[in-house]
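Just the one chain here, laid out as structure tokens, in the form predicted alone.
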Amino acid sequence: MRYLVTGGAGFIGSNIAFALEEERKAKVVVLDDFSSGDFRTLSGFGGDVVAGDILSRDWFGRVGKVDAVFHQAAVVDTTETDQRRMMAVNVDGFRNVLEYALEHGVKRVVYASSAAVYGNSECPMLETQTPTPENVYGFSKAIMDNLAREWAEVHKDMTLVGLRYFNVYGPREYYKGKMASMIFQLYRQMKAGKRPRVFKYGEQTRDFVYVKDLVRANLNALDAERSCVCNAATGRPENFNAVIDALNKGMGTDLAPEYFDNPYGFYQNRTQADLRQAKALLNYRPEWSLADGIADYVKILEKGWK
């Protein structure tokens, strides 16, 4: 089998392209521009790199055919205020991305979206509720669902998998910077000895996944019997508090967290996804607890792995 992974040398992309190697011998290929993703987090990546831009499609021909497209590329910067550039990227890329599938006869695309859509609703989440995005980041990925939809009702020989993706946290997530994940930036802060520092009082929750899931998810996705958009986290929301707390388990530390005033007049105070729809048509049943998920990175990081 051979699998094309777009944004393949982002945090996520590039988990999915080792799993695919790893665990089902496949031969892989990754499309990125390289504009926020970075060639390290494919350290020891066996397969081959298309440097591309998702709006193009002179990338076309150079992938050639696959059994099926993992759709990751994005802009995932949530603070992205260019509205324009946001939804070229996230919406048309995609739109680029069927185009594709529909000339080299690929039958299958499972592409990212993300619990953005949901914005401030009420927990749990549910897939079928109307989206309420509070930022232009997520009203692109509730287009894309959208699009998705309509692509698989003209297309019916096509399976169209959404997954929309919570806090997602763990290996390779290092070089996104400032959109690392919380638990990422809470360790670093605690390896330089300081106090990590969260809004008061710590007591914000929300639904954590482990990347590793995450790759669960979008592999069970392979054998979907049909079209479908999906949540994928834990349907376990945890607060900061238990965060630091796993933390300083698991570095053997002891540092207080450090509460300061939310300066946002809008934040996600709660995020829990409801699985249902995901274990009844993926099969997908989270394996890591948040306290098991940190204990396993911190292991990670402390070899000095990225």
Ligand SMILES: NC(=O)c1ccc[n+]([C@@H]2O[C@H](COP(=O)([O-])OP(=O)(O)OC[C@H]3O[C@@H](n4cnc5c(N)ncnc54)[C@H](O)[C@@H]3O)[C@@H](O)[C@H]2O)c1
The other form holds:
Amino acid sequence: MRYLVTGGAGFIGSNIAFALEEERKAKVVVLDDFSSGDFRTLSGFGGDVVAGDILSRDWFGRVGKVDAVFHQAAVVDTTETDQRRMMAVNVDGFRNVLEYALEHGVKRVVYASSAAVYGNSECPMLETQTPTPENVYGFSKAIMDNLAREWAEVHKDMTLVGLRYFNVYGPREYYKGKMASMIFQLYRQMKAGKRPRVFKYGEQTRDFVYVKDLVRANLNALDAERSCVCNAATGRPENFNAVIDALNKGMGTDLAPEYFDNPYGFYQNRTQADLRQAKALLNYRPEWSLADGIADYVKILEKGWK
Ligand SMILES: NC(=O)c1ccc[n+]([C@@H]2O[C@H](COP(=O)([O-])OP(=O)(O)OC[C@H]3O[C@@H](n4cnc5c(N)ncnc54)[C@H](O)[C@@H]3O)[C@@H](O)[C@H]2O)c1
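Given the form predicted alone above, what does the protein look like in the form predicted in complex with the ligand?
Below, the chain from earlier opens the complete complex, with every other chain and molecule after it.
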């Protein structure tokens, strides 16, 4: 089998690319414009890399035929205010990837949506509820889901699976800078001997998901029998104090949190995925609790791996 991973030089895309090579013994081609990704995430990768922008068509021929696409490339900065750029890359870029798939007879596209489509809505968050994004990033992902639904209605021989990732953490996010997970940012502070800084009083909860579970959701999507949009998370929200506890345990430290006022007008106080649809349609079963995921991740980071 041969797969295309767009955004494969980034955090989640590179984890998918390695899993396809290692577990599925597949050939993998990565398409990336290296705008937020970094070649070092692909250190040890055995496949091909096409440097290109999802907005252009000039890579269609260079990538050629594949068995399925894992579409991860996007503007991922949730604080980006350039609405035109966000919509162009995320929505028109996705449209272009779908056109590539149609022209090359690719019948399956798995793509990254986001929990940002839910904004600050009630928990647990359900795929069937009307999206209420609070920023243009979440809006772009909601429109991607609409586009996929319409596309699948017209092209009935194609299977399009959207995965609404919640808060992802894990190996290969090192180069994301300020967009890296809070878990990684807190690890860095604690590693430098500083107290971990979180908003008062660390009680906001998140459905944190380890990237190894997300990889599983993506690979399971290869077997989905129909087009769908599914949450991808753990379904068990935890707060920032629990994150700090798990980091202290994993790192062998005892650093107390330093609380400060939240400067943002808008902030998600709580996220939690309803996973019934992901279980039913993707046979998705998250394997990593927050404590186990952080323990595993800290072990990897402590070995000096990124
Ligand atoms: N990390 C999370 O917690 C999270 C949560 C929800 C959804 N997502 C989604 O998952 C996907 C992957 O995110 P990530 O965390 O790995 O981010 P990332 O920034 O590490 O990866 C994105 C990759 O896409 C590439 N890219 C961006 N614009 C491109 C373009 N025009 N053409 C080609 N390549 C382009 C970047 O260079 C980068 O390598 C994104 O679609 C993101 O919206 C991530």
